[in-house]
Amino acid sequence: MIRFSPTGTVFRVWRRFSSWSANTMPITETITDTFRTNELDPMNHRKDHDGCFYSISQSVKKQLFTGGGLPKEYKELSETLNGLSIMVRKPAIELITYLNKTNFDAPVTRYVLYGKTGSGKSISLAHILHYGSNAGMVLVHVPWVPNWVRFPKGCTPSVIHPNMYDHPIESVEWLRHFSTQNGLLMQKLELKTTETYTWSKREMTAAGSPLSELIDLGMNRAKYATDCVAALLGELKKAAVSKRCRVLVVIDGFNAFFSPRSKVQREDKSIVLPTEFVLTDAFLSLTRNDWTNGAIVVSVDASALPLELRESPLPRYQLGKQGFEHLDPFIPIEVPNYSEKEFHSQIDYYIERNWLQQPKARTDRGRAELSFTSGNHPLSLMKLVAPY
């Protein structure tokens, strides 16, 4: 039986690997605990770290990823095997390593998470936000921008911007999202508005009002929920700059933004460019290197754009020329293939969660076809050990 990874590649099914005896295989080899590190504080994580799990309580996997930043099939293996684990990976440390001993005085460094699709980039930034939340920074946070592009759920002509276009639906949810990872944090902050918006004659938000004020507007009238966005996002901006708060991009699939077309069409069936959204134009602003005392996290990915402009998961290649101008400068990072300590360290998981039971598994010959069918990557290596 072959099977067929969304790649592409083709590989032999976990099934006829399984079909081999237990007895023409002699056990040569048993996982140890090796494979995981009691260091749970992302803060502390390092090079003796790597190829290692480490655990996420239930209580900090609900505060950052209820709404997104788990990859769906992870997000469901994480909750069949009872718990969340993340791999600490180099690419992840190397960025660690750079937000310890980064300058906050500096205008902000951008940073380019890059990779195949399905070697990692998001679980990486799964990563960084529990860094980031542990280090006590205001996280800003976008868990897949091509669902914007690609599924919005219902875009309006912006009634404050002409020719640009609301998200409502979206937009709500955002504000929630942001809400839920950064609700303690922000009343300890007590953030507050710089200057007076007005949404309509009867209704706006005075200078000095608390930023709670500007988000549960948005959540409650999803009319002004993309504009609450926008207005959200430049206030954290000022208080990043005057030292009030500390703040944490994080963006996956950014080179969304630069897509040629979105599914959003008008009223003459003309396509809305995604440069021509609301929350575009907001997320551009704040991923500018024109403030301080922040970082900003991307991820670009071929899975981002469309089916004809996935030949390369360069950098170059997934922003084009305006979403490379717009990042430029910036510090590329690559998520690659697992190492051979990760890929070991990845089926020692799997059989201790009981998820991987053949006992070949455990063998050398049967980790060599593993890794030989599956490359190493990541997502074709958790496919090729799933159940039937």
Partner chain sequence: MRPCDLRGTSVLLSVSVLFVQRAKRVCDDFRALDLRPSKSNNMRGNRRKTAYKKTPVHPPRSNKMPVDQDWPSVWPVARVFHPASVPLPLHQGWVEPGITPPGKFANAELMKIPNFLHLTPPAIQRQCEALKKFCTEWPKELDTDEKIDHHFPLQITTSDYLHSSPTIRDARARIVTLQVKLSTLNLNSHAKDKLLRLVKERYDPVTDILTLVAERCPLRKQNIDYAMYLLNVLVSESWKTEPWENEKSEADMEKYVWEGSQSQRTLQQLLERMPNKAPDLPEVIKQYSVNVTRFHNEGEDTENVNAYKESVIKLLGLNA
Contents of the next structure:
Amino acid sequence: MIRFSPTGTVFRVWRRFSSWSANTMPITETITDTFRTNELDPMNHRKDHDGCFYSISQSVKKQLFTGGGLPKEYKELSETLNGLSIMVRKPAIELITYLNKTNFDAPVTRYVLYGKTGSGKSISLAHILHYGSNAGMVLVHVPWVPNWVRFPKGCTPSVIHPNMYDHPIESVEWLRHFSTQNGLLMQKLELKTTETYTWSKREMTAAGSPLSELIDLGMNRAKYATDCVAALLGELKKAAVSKRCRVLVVIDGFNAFFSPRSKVQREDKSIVLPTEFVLTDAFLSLTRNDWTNGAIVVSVDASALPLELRESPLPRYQLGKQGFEHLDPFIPIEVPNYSEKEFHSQIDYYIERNWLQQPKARTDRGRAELSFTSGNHPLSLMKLVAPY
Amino acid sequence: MRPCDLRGTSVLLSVSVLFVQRAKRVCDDFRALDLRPSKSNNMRGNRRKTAYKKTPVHPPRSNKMPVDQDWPSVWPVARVFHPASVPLPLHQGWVEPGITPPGKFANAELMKIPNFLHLTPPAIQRQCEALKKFCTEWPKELDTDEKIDHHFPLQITTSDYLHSSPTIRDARARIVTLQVKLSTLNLNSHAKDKLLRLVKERYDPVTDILTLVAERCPLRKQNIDYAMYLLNVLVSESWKTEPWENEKSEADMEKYVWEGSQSQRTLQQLLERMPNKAPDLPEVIKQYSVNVTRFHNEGEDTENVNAYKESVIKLLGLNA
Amino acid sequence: MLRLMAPSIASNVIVPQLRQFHASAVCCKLQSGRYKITPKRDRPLTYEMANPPYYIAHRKSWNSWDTTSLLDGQRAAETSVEDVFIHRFMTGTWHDLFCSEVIIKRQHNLIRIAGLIRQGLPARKMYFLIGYSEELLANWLQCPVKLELQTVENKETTIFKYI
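What about the form predicted together with the partner chain, after the form predicted on its own?
Full complex below, order starting with the chain above.
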């Protein structure tokens, strides 16, 4: 009788064996067990952890990823398979080594993850996010920029900045996401604003008031939320420069900021470019390298741009002239398809979770067939292996 | 009835013969009535048609041809196959296996197909010999392609068209193609850039050849003159500098230039703010600039991107 | 009982009088250039007649050679009309003497006409007719015309088989 263990993730930290029957003695597995690692802290992930899975606890997942950050299918799959496990891959390891070695007195370095759609950039960013939160950095995380550009829930002309556009609903959501990610840290750091922000004749935030007040104001007053976001980012920058905190900026789908089209239209049906959003301005000023004590990790994806511009996944093409000039000089890091080792460990993971149910798929021949038909492409493999 | 034959016979017989002869002469006064004229009589109307005396046809000439005769004299021009003049035992035609195909006489198929009996090797040799006195020799000094390109950089191509029709005119014969390599024109960078902008897709960067096609005039000579004129005008215009050319901005640049670019400016600003610089800074900067230029001018691919990555790492001192 | 005794006739159903369009099946029969077999099997056929049109370029050749059907060949329609005219003229001028089809070859602006002639005329008359045809055709078609005829004794020499 096959029963899935309801014990959840806690047990899997200690028990490396499949939980077909929860109460029996642990059986020695026939599959290689080398695809998991016990090292749960991303700060310690090194090259020899390449290809191994490490699990993220539910609390961490709730803290970091409730507002987004994991691709939808991956999140659903992790819920089906009873727990979030991320594979440690070379791009993430490379980034972690760079981040560990960074001289935080120098201007911020910018890293750009690029690769074909579905090769694992968002997951690598999630890994880095976990690293940042463990390293005690303030996380500024934008889960997927095209959501703001392509499907804005409501876009209003800005009051403070003429000719620019606000995203009230998205800003509120983002502030909520920010506070869930950094809640504890913010309480510990107790950052204060450095200047006064006047929202209207009656509302203002004085200098020296805690940042949490700014965030709360933004969450309650949707009208000023976007400007709150801009103010918050400015404050964080200044705080980082004055060494009060360290900031890690993680943005997924950065090239959407430079997209030639958006779904927002003015009254006369002309299209508003993403460069005319206040949010774009705020995040672009954050990603400039005129501040220190932080790091910026960004990903460019072909699916973030309209269909005509999806020819090549390489960073210069995806960023366009403006984007490249903004980010130059940056370190491009490629997120490739699976290597042999990574592929096999992914298959082992699926087998262990009993996701690959066909006995033929577990043989060498089956693995070779899977490797060939999916082309070692992570997203294709995930779709191929799904039973629906 | 021949009376001479009957001289040796008996008296009784001679009497009967005489009687018969007399009877015959009586019948010769009237013509015999032919109700159904048979064709053998050759009577058309009331007169006897003279039988057409066929002149005897000579045997074929090929029987008497000597083996070492001068064939080009026998068959000097292209001619429909004539079996009596060709001393070859030819057969042509599809038949069931085992049956001999039809011979060369009265064979329309052999007449239909084109034959090259007028172009045997001795005939061709004779014609070549005759044409040789009109040819001039290729100059010995022009033995390599480079020398030819050096002395004769301009190439003009025209086409002639043949038809089987009463007219020799063809509209396509007026088209003239002029090809020249830009390296032979000795242009400086400004002139070359301006020429390329004027000429657009007529220039092939792989072979460095500019192709001008002239077909707007009705005669070939006029088109040749026009093409030469066009080339002259292009070169002279590209050497001139107009006053509005000073307004060339970064967006008009045909290729990426490191000096004065945004990348250079950001790099300057960055270097000012970096606390610990890399030891061999000018070299690192140079490498970075080379990689960025390559990136932009040659198109992006993984190799370029990796080279760029290496140079940025060195620049930011992350390898340490 | 009564109901059972009365026979159930379908005649109370009214059959509608429909006018229907009768069409026979289409007779997709190829019949060009093919000769029917006679009961006595004595119909004479030349080689050309014996091979149906689908054997052109396989066992038969074309009767008219020119550049009109090549890529960018000019003047196809006028050339065909001229071919028909030449055919009629030749069969008319050489009455009952042609044993084969008229073969027309065009080279540049020269038209060469060939064919098999029965020896039904004395040679002098033939020479006259050759000159006459060449002169008049050249005048009408406005290009040099050359006749290259071959003579045969009688029609029997061109017969290939009897159908």
